[in-house]
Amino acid sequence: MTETPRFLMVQTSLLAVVLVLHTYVGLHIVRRSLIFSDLVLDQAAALGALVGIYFGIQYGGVGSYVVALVAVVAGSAMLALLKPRNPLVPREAVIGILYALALVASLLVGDKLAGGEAYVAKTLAGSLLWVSWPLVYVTTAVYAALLMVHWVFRRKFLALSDGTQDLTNEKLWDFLFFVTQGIITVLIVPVAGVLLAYAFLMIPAATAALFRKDWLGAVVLGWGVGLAACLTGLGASYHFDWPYGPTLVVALGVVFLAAVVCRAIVPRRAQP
């Protein structure tokens, strides 16, 4: 096999791979109007890689993975337990906080480097040229065992966005829920980078949420229409040879604009 349809295959099964949890993580934040706590994880792995480079910790390798890992479940921890009570302080206000202040340690962690600059980048675009099958492999494995998580405890799970049933230990599933979010937080980011990691996660989960209401249908709906604009993006950034990273937030920014004009101009109708 040549090379292209080679790269063309791998990112294509990392794609497809991804926007399955992360359409449905994303439904969860967007139904539960948690919109930046991503961004929170995410930036959460990437000072954590940072912090790990300081400390002779190769970027990318198995040891900056969990070092990355340690910092979101601590930013886990914080999200989960920081709820404030006074209703004139929301909750989102509290998580732009959180994003303010890991985005500006990464900064300063970042200033303290040879070669800073160059690092911080990468947290922010990511590597995805040098997708792997290995690192298919592993995605796909720790992306089907955080499926299996949430489909036993789907009960506990949908009851934190639904509101369906009490909750009993409410703040421990919230916990639970973010750490299965950071846990693929960590595995993105490295080779997507912070931004692109939220548009995996927010972009395809606020598309469905447009037009369906049903579980089920908005993940299969968000799904395709994240590949399809990930896979157009892919080849535009392949044919023009513009960044691959930004190509794809681009992309997929397209793709909700245009599902947001469709639901303006179309009659609605009970969403399924």
Contents of the next structure:
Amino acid sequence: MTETPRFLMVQTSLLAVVLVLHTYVGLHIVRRSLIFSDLVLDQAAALGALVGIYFGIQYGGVGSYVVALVAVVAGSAMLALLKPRNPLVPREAVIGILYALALVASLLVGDKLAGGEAYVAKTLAGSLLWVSWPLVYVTTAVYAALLMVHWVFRRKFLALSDGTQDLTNEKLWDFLFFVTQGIITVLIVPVAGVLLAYAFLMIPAATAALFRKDWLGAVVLGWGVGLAACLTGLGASYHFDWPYGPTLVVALGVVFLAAVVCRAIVPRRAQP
Amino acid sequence: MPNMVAILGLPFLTCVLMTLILSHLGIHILRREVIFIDIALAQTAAVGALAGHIFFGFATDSLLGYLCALGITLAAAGFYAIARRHVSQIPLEAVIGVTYAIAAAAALFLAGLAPGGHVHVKEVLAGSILWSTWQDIGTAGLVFAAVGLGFVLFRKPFNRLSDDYDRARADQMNVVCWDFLFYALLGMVVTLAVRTAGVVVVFSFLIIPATVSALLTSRWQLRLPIAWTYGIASSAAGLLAAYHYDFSVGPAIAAFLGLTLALTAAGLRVKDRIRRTAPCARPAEPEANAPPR
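Mind sharing the form predicted in complex with the partner chain? What's above is the form predicted alone.
Every component of the complex follows; first up is the chain already shown.
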């Protein structure tokens, strides 16, 4: 009987930790309108892991994380460097094409693996149920380090999003931003899968951005709303025996849709 | 050789049909900067088909299954049209991105409820162009032709809306209605195309030829033929590569579309650089020719 509360404790602590940084990084992404950059990185991590399997590296092992990290850094470099000069091609198009190609490459690598389909599905859907305490510790440590990085260089990163001051090395800071985002990705994709990792990053941030313009308020609001929705989802999933990760995201999604409807009905009121 | 034609003939026809309609839609979408609308609509359609299959037992490739998918896609189209008008705090692309995440999660959720769900997940992504039949092609041809006709008839309001949303709104145009019509037509095409080709492949057909044409020219009349040529040539190359090296057909075609785009972009950059480093009379010839080995 003590298994259940303990299991729920692990999940809740991981969610609480994950959501802080996710909301913050997600806000950057929403404000810069680079929505799908995260999918590119998620899919790059999955592609790295799949290529690793092709060369005999076990999925979910340390080697697998290293390969995924390499793939993610390469992906960050591409995101930072490939900026179309042609005004007819928006930057989001480049990001979209990178995502499609990473996904396509994953499917093609999957073709050449024994049981590749199952692996591809696994990288997409993840396996949140395998969360363990060691993973929570590692994740907490890495996230704390990343938060430090974001705090120390906050002026630079905020300047990227607000466009208020001239950055000297814009591409370098862009690259560093995507690398921090990528490290999160590498940790989260084996657990949550590509689609859910993306959803966790985007939904709380987008919900918060609907209501707050300042950074601190938005992060707090996103974190609170996200955690509340996740805990509801967690309970529902446990109680009705629904698939775990997708239930969380559907719960987050319901909150977001409600927020959009709310904003469409009272569009101007309560703006700071 | 006849064997290869028998296997690849129908898939190639499907690709040609998809290129014809999707390139045109892609050019609109690039101008509106709502790149991911298609992937979101496609994913929503997949959720509809899956829900119809699980709750009502409709086969995903039946007419009823299609209607389920179409219904939920139309709902999404209405949602985007209204959101674009009324939600000003975050970009529309963010709303689209989040609805994609929700739809993807809903698909996984439904797949998790049904046994053998994750085979579905891969099929929704990669599709099965190889198994196209004459009936599929006939249906697709009819629907695409109808939608194409719609785009010809309403080209003026659609172009105005794609070019400058705010001005169209200021001119007392009923933006929500026209937007809805645009997304609904797009949704009809995407719903049908995704059933044979899968989400990623349709996305690649939509966006990559349009991007290539934007790189090469800014003239509206030239962009469509360029996009068509690129799309059809890349699908032929992708089909042949998949046949010879035993890869999935859809992803192989998408990979070739991406490859041609990368080559074009790289070629243009090189040309640009040559022009800039040698502004005077020296032509680009020595660099353009590969050095002798």
